[in-house]
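A single chain, nothing else alongside it, follows as structure tokens in the form predicted on its own.
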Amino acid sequence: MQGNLPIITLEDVRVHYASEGSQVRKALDGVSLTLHQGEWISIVGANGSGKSTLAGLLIGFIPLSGGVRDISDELTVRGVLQQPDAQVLGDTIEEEFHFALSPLMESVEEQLEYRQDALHTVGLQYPPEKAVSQLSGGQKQLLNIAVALAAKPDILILDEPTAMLDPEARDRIETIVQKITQRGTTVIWITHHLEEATLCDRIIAMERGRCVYNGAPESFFYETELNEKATREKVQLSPCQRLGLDPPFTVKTALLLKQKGMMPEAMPLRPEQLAKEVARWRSS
């Protein structure tokens, strides 16, 4: 995290849906955070917890039914969705970056300037005519990333940016991420893959509507409380296994090691970080 501004305060919010008869589906329920300056958060949860919904609330699509969202008019906002068709709005390359961008800038040199930088960050090498349709799904999510890029936004919100990328391009994105926010800009990242929650600052962890978890990668992987059920059974679990969520292959090497009597006080995310901490073990 590169600053402590806040950026984004959600108070108490609440996005609530009329269901069957006379009940109300509660989507998000209660929630209050704060988001700071150059912070890369991870929104993690099973599906129907609400993460999509608060990404639809932090860009501004989805209406409050209650509670304060607190965000300066003068911040850029920008999102992809999980979807990349429900965000194409021009024919071509070239008129998707047009509607983006000229609102921001008039120049059309300027314009033509940060689509070819946006294009080359992502890794997008065709023309500006090229038609959006010919492009395959995980192509057009490059191409809504590239967009949101090229405004330059304060705040970028990514709901499952990665899930139509092959495994070279989902790297390119997170090595973007980790550049941007050393820059000042806040990204919130909505994922389903605990392996790419291993790069941010925060974690953030919905459940039935509510945030349940909100604090460091280290403490969701392998802080250990005790509920009433599991002091019954002698097991320990940890915030992530307590959601039923899976761990990261890394965690789950270190924790099966950890009952072994290795390591006992190594907290890893990443394969290197993994190698490292049973280097050192060995060699103590």
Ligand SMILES: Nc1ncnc2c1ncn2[C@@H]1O[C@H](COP(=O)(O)OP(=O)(O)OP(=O)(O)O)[C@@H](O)[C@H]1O
Second form
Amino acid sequence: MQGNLPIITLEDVRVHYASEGSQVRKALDGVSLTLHQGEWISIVGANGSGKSTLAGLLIGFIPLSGGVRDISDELTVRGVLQQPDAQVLGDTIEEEFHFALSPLMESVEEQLEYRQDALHTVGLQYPPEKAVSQLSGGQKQLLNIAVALAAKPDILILDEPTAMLDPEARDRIETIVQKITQRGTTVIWITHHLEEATLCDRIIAMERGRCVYNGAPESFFYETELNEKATREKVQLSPCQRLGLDPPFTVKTALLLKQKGMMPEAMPLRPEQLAKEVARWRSS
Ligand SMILES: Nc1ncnc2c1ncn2[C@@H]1O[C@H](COP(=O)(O)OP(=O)(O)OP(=O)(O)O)[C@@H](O)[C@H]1O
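Okay, that is the form predicted on its own; can I get the form predicted in complex with the ligand now?
Let us now look at the entire complex, which starts with that chain.
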């Protein structure tokens, strides 16, 4: 994470929809957040908890019912949504980049350079005249990511970007995100796969339209909550367990080892960290 410059502030943000009868459906209900330059944030939560609404609101296409969204007009914000087809405008790869880049730069040479660079970064090797309709769902998603990257955004919002990708392409997206956050881009990554939330700086967890956790990944997976209910019911759950979300395989394995008394202090998130912690514990 670079610096600490706040780049987006949400204050008591609400998105409410009219529902059956006189009911109100609260997709977001009083969310306050500050996001910083160069941060990688994972947004997690059960289905219907408000993740995509939060993404849409950050991108700017979902209007507020109340509260304040503070983001400078000078910043370039780009989003990649869950459904790749919903985002494609051009008939060919060339056209898709042309629509995205012409408002940003006049020079055709510059546009070509940005296009080549972005396609290379995501690993899409097709001629520019290739019809978008001939690409698979995963390839269209990579194209959407490439188009978003080509705009060199200050803020990139990814709504389940890897849902249609194979493991190799998923790893590539993680590496790209690591690189661009180091350069100062703020990345907000919505995911159901908590493995993808182990490299980020901060996890924000949503439940019924509210932000119920905002902090380090280690605490999200390992720190048990010491509240009255936990003490009364003699169950101490991490925020992840309390939300009923499936922790990464590495975390599950580490929790089992901890139950057996191994590496009590360790909080590994990735397999290589777990291997190191086990080796350290065995040699201690
Ligand atoms: N345009 C809309 N009109 C009415 N209700 C909506 C609208 N958009 C979202 N909702 C409702 O708001 C709540 C939050 O939806 P949202 O899509 O943000 O959740 P989510 O966490 O992204 O879910 P998922 O993981 O299934 O994508 C849900 O109850 C949803 O039905």
